[in-house]
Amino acid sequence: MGEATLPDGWVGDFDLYDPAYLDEPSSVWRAMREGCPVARSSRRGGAVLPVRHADIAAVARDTATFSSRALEATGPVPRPGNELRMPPITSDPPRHAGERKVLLPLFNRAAVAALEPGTREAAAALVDQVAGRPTVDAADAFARHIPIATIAAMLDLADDDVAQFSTWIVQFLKEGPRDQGARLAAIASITGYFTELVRGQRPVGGGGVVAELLRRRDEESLTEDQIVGMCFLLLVAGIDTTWSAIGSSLWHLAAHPDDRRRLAAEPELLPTAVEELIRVYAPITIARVANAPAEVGGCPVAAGERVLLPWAAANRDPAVFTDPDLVVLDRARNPHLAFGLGIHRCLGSGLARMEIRVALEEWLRRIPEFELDPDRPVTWTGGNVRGPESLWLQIPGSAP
């Protein structure tokens, strides 16, 4: 746990890519709570940043004042009508409810359970590939591939297309926040791909989400843009966030050997441990746009201004959680906001939980002992999603 300090000039002009914030945002959040709990910035398109649970929750629930039309944490705030549309997450009431209802059955318990065997098979195969190495970048060789395999199965797309997903996600969410050219290129590629699927210009498997949306197209009065946007959402929201959560969990276990050994010895604790790990290392910072002049935590917000919601900051608030910066693997009460709250609470939370749990189960089953490589420090992504960009681990006993 780092000292509660703020980078120079933070409150008046923060930078989400400040090295101190990328490496350990929790110390920045603590310092803000003790001093000024809402910061403002003109950088990277401008934004307001609250860190208290109450303020973040209030904005998330107030869909009349704060629109979900533009979710990006950085870059210019688009004019109304020019946003990247990914329904239902970018839709406001009253349109939101109907679009969410369309997707809900695709994420129920039965649907998630049907995907678990394939996820486990993919995770086990990946562990087999890395188990014999003395060092491995677990973010690149393991974490990133599990949600790609799961989402590809969910969408039931051609195997030849799967490798492209990772490239697009890196372009959109990892390079895009600092490079608008890369972001726009990724949007064009992803949108073009799903448009071809919807128009029948690419083969579509009969058992996946795309086929189901096409079957329900007339029944639900879905437009081509809505179906393409929903598929875009599943690809973007379902991959990078989950691989970041898996990577952060492995980073924690590598840095905290007592927790790692306990989980390896008590695998039945994993469901509770997963909740705690995603509480502490919730990867997402999402944006809202003020529809009218408003106030957040006593800070005035202008119409059209962006407000950031860092869910992990809310999850570290001592007003809600005892010892909020400590990972307590068997924490009994855990009302975290890792998946958001209100009408936009994450549809895929059950799927993400399953993927993280299965990934850790398979890793710990084969590799119960591992540690951080001291010669290659972890690097972190920033912007909308924080997670290990590289995570070099040493595996004792592996063949050189």
Given for the second form:
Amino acid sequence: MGEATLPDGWVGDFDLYDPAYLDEPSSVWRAMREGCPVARSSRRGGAVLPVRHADIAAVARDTATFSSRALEATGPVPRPGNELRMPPITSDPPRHAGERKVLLPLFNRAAVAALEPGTREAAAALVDQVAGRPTVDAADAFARHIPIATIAAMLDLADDDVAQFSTWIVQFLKEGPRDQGARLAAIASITGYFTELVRGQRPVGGGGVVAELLRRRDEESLTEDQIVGMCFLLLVAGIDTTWSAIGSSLWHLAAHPDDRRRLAAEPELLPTAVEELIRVYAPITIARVANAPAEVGGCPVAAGERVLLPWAAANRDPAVFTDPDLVVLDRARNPHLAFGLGIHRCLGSGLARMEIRVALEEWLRRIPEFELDPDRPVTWTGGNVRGPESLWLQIPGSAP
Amino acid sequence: MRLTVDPGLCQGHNRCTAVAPDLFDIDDEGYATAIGDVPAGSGELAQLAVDNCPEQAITLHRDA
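With the form predicted alone in hand, show me what the form predicted in complex with its partner chain looks like.
Let's see the whole complex now, leading with the same chain.
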């Protein structure tokens, strides 16, 4: 837990990619809560940044004033009609409810339970590869492959396409926020692929979400653009979010041996511990765009301005959580907002919970002892998703 | 004691059923309903479900 300090000029013109914020955003949020709880910036497309739970919740709930049409944390706010559409997350009422209803059953408990054995098998195979090595980048060799395998199974994609997805996702999510060319190229590749699937120009596995959406196309009056956008959403929202949460959890356990030993010894704590780890390390900062002049936490917001919702900041608000910066693996009262709040609550939250739980369970079962590699400190991604870009761990007892 | 879920507020986080699986039903779309009367001895669990709902959609009626 760093000292509560603000980078120079933060409140009036923050940079979401400020090294201090990337490294430890919670100390910035703490300092803001004590001083000015809403910051603003003209950089990277401009944004307003609230950090109090009450302010973040108020924006999330006011879907009439704050549109979901553009969710990117950085970059120019697109003109209406020019957004990348990924229904239902980028839709506002009244269109949103029907689109969400189509997808909800595909993410229910039965659907998630059906995917669990495959996720466990993938996790166990990855741990097998890693377990013999003295050092490993757990973000690259473990965390990121779990959601890729799970989402590919969910879409029922051909095995040969899975590696390609990984490349597109990295291009879109990691390079995209700072490289508009890479972002547009990735969007074109992904959209092109799904368009071919939807048009029947590529084979579609019969057991997946794509096939299900095609089957329901007529009864739900879905357009080709809607189906392609929904597939795009699964890919974008379901992969580096979960891999970041798995990576942050392993980072925490590597840095906190007491928590690591306890969780390895008491795996029955995992469901509660997962909630706590995602409370503290909630990876997502989502954006809204004001439809009209408005107010956030007492600060004026102009029509067309972006408002950022860093869910982890809400989760660390002492007004709602006792000892908010402390990880308490068996925290009983935990109404966290890691999956958002209101009508856009993460559709895949049950899926993500399963993946994180299974990943940690399989890792700890085989690798109960591990620590951070002091020679290769972790670097964090920023923007919409925060997590370890690389996570070098030492595994004692492995052959050198 | 009676437990109720406001269907206008529930967004399907499923935190209630995670902490108190016997006190809630979850439908096919993930939305929760409470079983209603809280069995004797389950009051604390019911309160835990209330406390874990991010949407504050659950109410425990202690005098009902």
